[in-house]
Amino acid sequence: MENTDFNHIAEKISQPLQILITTHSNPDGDAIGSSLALATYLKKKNHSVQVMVPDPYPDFLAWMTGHEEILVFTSDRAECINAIERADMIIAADYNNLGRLNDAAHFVRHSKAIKVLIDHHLNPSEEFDYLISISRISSTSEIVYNIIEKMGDRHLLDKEIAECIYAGIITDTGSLSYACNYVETYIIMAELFRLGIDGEHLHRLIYDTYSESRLRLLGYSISDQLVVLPEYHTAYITLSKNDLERFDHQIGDTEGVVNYALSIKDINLAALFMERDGIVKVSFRSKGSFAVNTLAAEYFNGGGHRNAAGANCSTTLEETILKFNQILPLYQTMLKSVY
């Protein structure tokens, strides 16, 4: 699925605009690195541009360039809703429905600026005036890159947009281990390089800052929560609001935890299930042709990729996993064959 309406974006565009960039709740790597990478980008374009998400993002992501500026809107509430209401346009990078911006998108829907989706989820929403909206395309920093070079400015990239580009590719395909298999991925990666970018240096900015306690929760989460379950091929692992209290969680600290659980043979489909501010938070992964975003839309009201989507359940911790356990005998045949 695409809609591509470059030309009518780089027409709104082609002269300075005040644009606020938003991305959606619990950021990730490509969350902050497509929004980063387009900020710097339309700076260079003459336009004045603010970063703005719903919630904090994790410090190990906290090094690429203009980060220091982004404002949150747990904390910096008013500098927001300010910056919502003068925006000319406003930009929604990596997520498909405002919703994602919780207490931000009443404001949002509000507004009376221009509202473009910039994105590679399915099913985006009909709240935006203009879409990029590639489900295709690994990342939605990949998608920047191919915004960037449509407008024909490639001229304008560096090595610090070059830096962020790569940080969202490589974070939302866990290292181009998933949903990477585009053989123009490979060739920007190639590109990023050639602006100079070490990246041996980023992914050790990236996955190699591990607080001792979010190390040692990592441990427990192997050794003590998980539940494999070999007749369906599913591993999961389960978090209580103790578990993380007991190892002081941080924004962040879980990242990636599930894939520990999908990496056991013979395993394509795992869950991470976690309870944090009041509901139970499920990320799903999986192997091959299996689709988890449509397990997580029919059963959990939830959504994302093939291979990787969430959820965000109102029923307590036991009712989730329980209600988990009765699905799986529905997909016992789909789970033993994914190729």
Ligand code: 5GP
Given for the second form:
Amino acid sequence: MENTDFNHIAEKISQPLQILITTHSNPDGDAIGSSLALATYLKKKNHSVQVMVPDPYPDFLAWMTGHEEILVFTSDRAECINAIERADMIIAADYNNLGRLNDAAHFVRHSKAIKVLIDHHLNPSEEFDYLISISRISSTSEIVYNIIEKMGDRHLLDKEIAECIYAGIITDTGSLSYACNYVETYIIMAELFRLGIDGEHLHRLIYDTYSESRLRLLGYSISDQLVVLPEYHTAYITLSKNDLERFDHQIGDTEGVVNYALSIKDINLAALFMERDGIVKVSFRSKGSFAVNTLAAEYFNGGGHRNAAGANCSTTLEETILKFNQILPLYQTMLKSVY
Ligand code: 5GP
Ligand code: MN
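Structure of the form predicted together with the ligand, given the form predicted alone:
Next comes the full complex, and the chain you just saw is listed first.
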């Protein structure tokens, strides 16, 4: 935990505080897992803790300890604003700039609370007082494990915290298939099992809870909506508002769809374009050295990790896809050899 503000943060939390843990919009397994693991831990340290998300999280994450108490800004706005105003400390877990809180960002920016970032994305913004920002680590959940250990609080780790950390690591690494080439991740995994988690059961809770319409949407995405561009080693899937309505789309239903496009041999860049509430949500995935966070930031005002990034575009679906097609020639050479 070198080059972080760990010592400052440790000192700040040595007194009981009112702590608000926040995470990014479209919360994923690591967002919810790291936030709830931290919440349970900080409660054991006698802090008063609340977790807030900008918008709803998928049902397949609604089993982690403490999830019932999460405040959702889009539906509990007044309560969220109140929690922001009351907080002594606001923790940003699993995101690197307050803009990713959408409408809640304004209130957090204007709060007088100490702002702490705990995250594994590159380039944290300057809106935070203290940072634990380590991009090499698989997930924010893994960082949370490290923090608890470094605080000398191993004895406070329990099965419930371990389950949240497991969910975060598993979902951010595609079940230990990327962003996990360090031995530390596996040592922590082993510790989570020692704490009593049932990995097989948790994996099922996360991945084997499809509704029929979700599975059919996946089938349709692949058989009807997949475009493959072999000359650019690229494949992408487009889902319009109509498509999503037809398959009764629920939050989280398109999670993982983009990975199927990337699973084709010699395809090194994959994208999913989804029309949603007047914006286009884009997911990028890549193999090897091809950095989709750079592409997302330069052309779509987004960001993320080297091999998994995203953006929210205010252009139409057609305009967004046209732009994507126009920039591919710029990357043709880089897309050819990524290993
Ligand atoms: P997903 O495609 O699963 O929604 O997102 C993949 C990763 O891209 C996320 O973990 C996050 O790091 C990043 N990401 C997704 N959407 C956005 C966005 O709108 N802005 C930024 N800066 N990053 C995003
Ligand atoms: Mn993460």
